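Given as structure tokens, the chain that follows is alone and in the form predicted on its own.
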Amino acid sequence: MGEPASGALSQALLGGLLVLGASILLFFSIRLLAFSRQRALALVEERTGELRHQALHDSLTGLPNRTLVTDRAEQMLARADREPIVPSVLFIDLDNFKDINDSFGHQRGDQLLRAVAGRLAGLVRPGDSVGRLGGDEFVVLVQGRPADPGPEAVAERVLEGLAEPFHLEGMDGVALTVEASIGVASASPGQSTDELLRDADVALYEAKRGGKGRHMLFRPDMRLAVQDHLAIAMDLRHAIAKGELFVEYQPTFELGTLVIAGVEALARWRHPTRGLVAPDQFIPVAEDSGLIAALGKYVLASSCQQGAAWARAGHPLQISVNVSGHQLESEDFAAQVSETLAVSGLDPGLLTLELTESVLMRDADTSVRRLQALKKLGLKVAIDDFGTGYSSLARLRVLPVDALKIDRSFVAGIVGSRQARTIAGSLVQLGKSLGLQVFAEGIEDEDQLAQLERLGCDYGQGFYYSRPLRPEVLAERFHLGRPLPGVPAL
């Protein structure tokens, strides 16, 4: 009897303990799974935070994106109802930033953003907030108070930072400087976000405008000038397409003789509303609005079958056109030239392409490679507006070019200043060592004229001798024959 008993203990005892083998099995099991999903939620936690950082950061600066500006700015706003505290924006775009990309390359444009995203968030005060919109374009939300320096101490104060030379790694020795504009806009009550983003959009525009640089706040005759922009970029469009344009010439002279040397070629529009818009309300336009490469085209077009007609008379004339940067940066620039040229007829040599020393200068090492290709073509090149940038004799002679034009700037104060006198006598001096023409612009009296010659300039334009002209009125004046009756558009 004593056995079977045993046994029975025995497989009770071993039944115990596989119920609670299993249970504690069970129970390891449960745990683990629990944990299991406590971390897979922790995970998907992680995940959708690192997901929302990035639908609302910069990915390259780490910076607040447009989507976090304009929602920080709308809880600015909302504070305002109940705080008293002054909401303001800016605006910030760095002016010269292309030009750094194009010489130093994207990379290093990419390192300097950082740069500037971390020098930004460094100068600001602690309940203000930075953000990036794209591009080279930055945000400052500034919620002061009543008794707080207003937002233009800080565009002040951010103006100053920027304008400290940038350190960049991987390029010792090479301190690049950055320029900025900043618009400034103040909410002013019952304004929504959209609003207040606006206008300090628009005040940017004007401060980019007034030569950047600098900061601009806000007024509502702005919205005003800003519309009217638009307006003329609408109607621009539509001008080249429907030949409002036109071209006038004005003269360029030998100092010495009074004898006409050439035209420079001029555009002009008249609107069938506003009537004749002066040059310097639609170039601007044209270049902000990328309307520059097709007036240009026009104008190049006019001028070379318009100099065609008068060497087919007898009269040849050097012709020179006015490149835009925009132009000179299409590869296939050359060969647009090329096909004018080809087309009108005219002597590659009576064309003369006049650029300004900073377009020039943007990128000298890609404009020597462009204006070679243009000089294969035979024809010349001369810089526009010469001694306002910042070429060195350096670039200089390895540019091929062939004249150089004084800017009117210094012919303007040639009698009455000798510094201005001795500037314009250094830049003829230079220009007669590289072997080039000298022109003076901007010519006003009889003075100048004397002063000019004194220096040795060889060539010049302005009022004194003669302003614009329609090519009928010019031939009449000059004998030149009788003048192409008018070009299409384009």
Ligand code: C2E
The other form holds:
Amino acid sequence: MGEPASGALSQALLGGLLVLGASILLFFSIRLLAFSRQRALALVEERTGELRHQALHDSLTGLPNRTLVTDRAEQMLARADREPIVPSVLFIDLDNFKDINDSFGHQRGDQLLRAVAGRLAGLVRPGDSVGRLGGDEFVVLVQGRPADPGPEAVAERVLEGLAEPFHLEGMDGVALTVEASIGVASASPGQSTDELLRDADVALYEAKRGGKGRHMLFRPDMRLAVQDHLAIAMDLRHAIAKGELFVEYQPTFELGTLVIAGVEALARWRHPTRGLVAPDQFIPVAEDSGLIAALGKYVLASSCQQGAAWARAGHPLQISVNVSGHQLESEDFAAQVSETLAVSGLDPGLLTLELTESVLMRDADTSVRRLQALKKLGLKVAIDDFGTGYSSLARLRVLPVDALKIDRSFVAGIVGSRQARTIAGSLVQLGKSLGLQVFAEGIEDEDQLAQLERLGCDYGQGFYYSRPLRPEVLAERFHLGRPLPGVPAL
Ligand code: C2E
Ligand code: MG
Ligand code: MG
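For comparison with the form predicted on its own, would you give the structure of this protein in the form predicted in complex with this ligand?
Below is the entire complex, every chain and molecule, led by the chain shown above.
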């Protein structure tokens, strides 16, 4: 009889064990569930934190981005209502970053931006913020105290800090120097964040326009200057059609004989109410607004017609025309030049296109290809404003150019400073060693002329010899034959 009893017992035991097993399983499942829920929650939180960080920080430098900077600026302004602080904003823009990026590559450019970010962060006080607005634009929020020397002192410190050479990893022996422009604005009572940031931006625009490498404190009249820029852009749009643009020609000459060597075509704009507007004012506007294509086309066509007219009158003169980077970049530029030459009848050998050193070095390989296509037309190419860019000898050697024009900033100090003389001398020698014609720009007096001749420079241009002139005045002064066939406006 023991058998069935023990069978029942073992059955009960088995049942108990099963229940126990199930309970344990259930217990652990619940624990596991709770645990994974916790994990999941933690993970979600972690990811959200990361995403929030990503949304508010710049991925390259790790600095706060525009959104976070704006938020912090708002907080700073709110604090100023309660505490005696003077909120200020610095907008910082690197002046030569594009050149560095183009010369050394994007990776180096990124490396430099990270280094700049690190240096800026080290230059400000705890409580102040550094952010990146994008590209080569940075921002600093300064919570000034009443006894502080003011935000311009911070701007000065930033400029000095950035001027220290950067030694980037993997660039043995090459130190990069960074120049920056800074716009500074301090909050006035009741001002909104947007207004404060906009003021700093306007001051930055003025700092750049004023010659870069400097800081500028916002003044209300600066807003007018920005409106002016916009107004110029609007008027320029119609200037060509209305015949307000014209070309003046400035002779170049042989230093030794003072004989005219050629002429440079320089765009002029007679505005109906502003009078003569300088190219330094309207060429940058034309470049920003895309109008440079039409303007460049007009100057080229007008100059080629004028050159052909002088040649027909028995005075073949070398005509130099300035070409902007935008024109060189356009795919059909060579075709356009070819057509203009054909229409005007100008001998291609009499046309020189001037491109600035910084444009040519922006993307040296593409420049070589574009210049080769142009040179196939039989024209000449000159490097303008030479000495102000970042060319290396190796890059210069491969550029198919015929002449270089030493920037007038090197000529300006040539009489008073031995150092300036040495630099000008080495630029002349550099050009000559590459077999190029060397021109010096901006010769204003006899002493400069004599120094340049001594340094071995062959050609020059400047007010000493002649200012830019209307074609009929030039023709009369240099006996280029009269009467001149008129050059119709396009
Ligand atoms: P750039 O090509 O270097 O032209 C020489 C500039 O130096 C001219 O200024 C000329 O008037 C000025 N200059 C000549 N001799 C002297 C001198 O002895 N002393 C001083 N202080 N200046 C002298 P401008 O006509 O005001 O033109 C300024 C710049 O605007 C030009 O510099 C050129 O980069 C640009 N530009 C002018 N016309 C055109 C154009 O048709 N197309 C393009 N893309 N740029 C142009
Ligand atoms: Mg020029
Ligand atoms: Mg020049």
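No experiment lies behind these values; they were computed from the predicted model shown. Only the largest set of C-alpha atoms that superpose within 1.5 Å between the two forms is called the rigid core. Residue numbers count along the first chain shown, from 1.
Participant: After the core is matched up, is the C-alpha of residue 199 off by 2 Å or more between these two forms?
Facilitator: Indeed, residue 199 is displaced by 2 Å or more.
Participant: Is residue 70 among the residues whose Cα moves by 2 Å or more between these two forms after superposition of the rigid core?
Facilitator: Residue 70: C-alpha displaced by 2 Å or more between these two forms.
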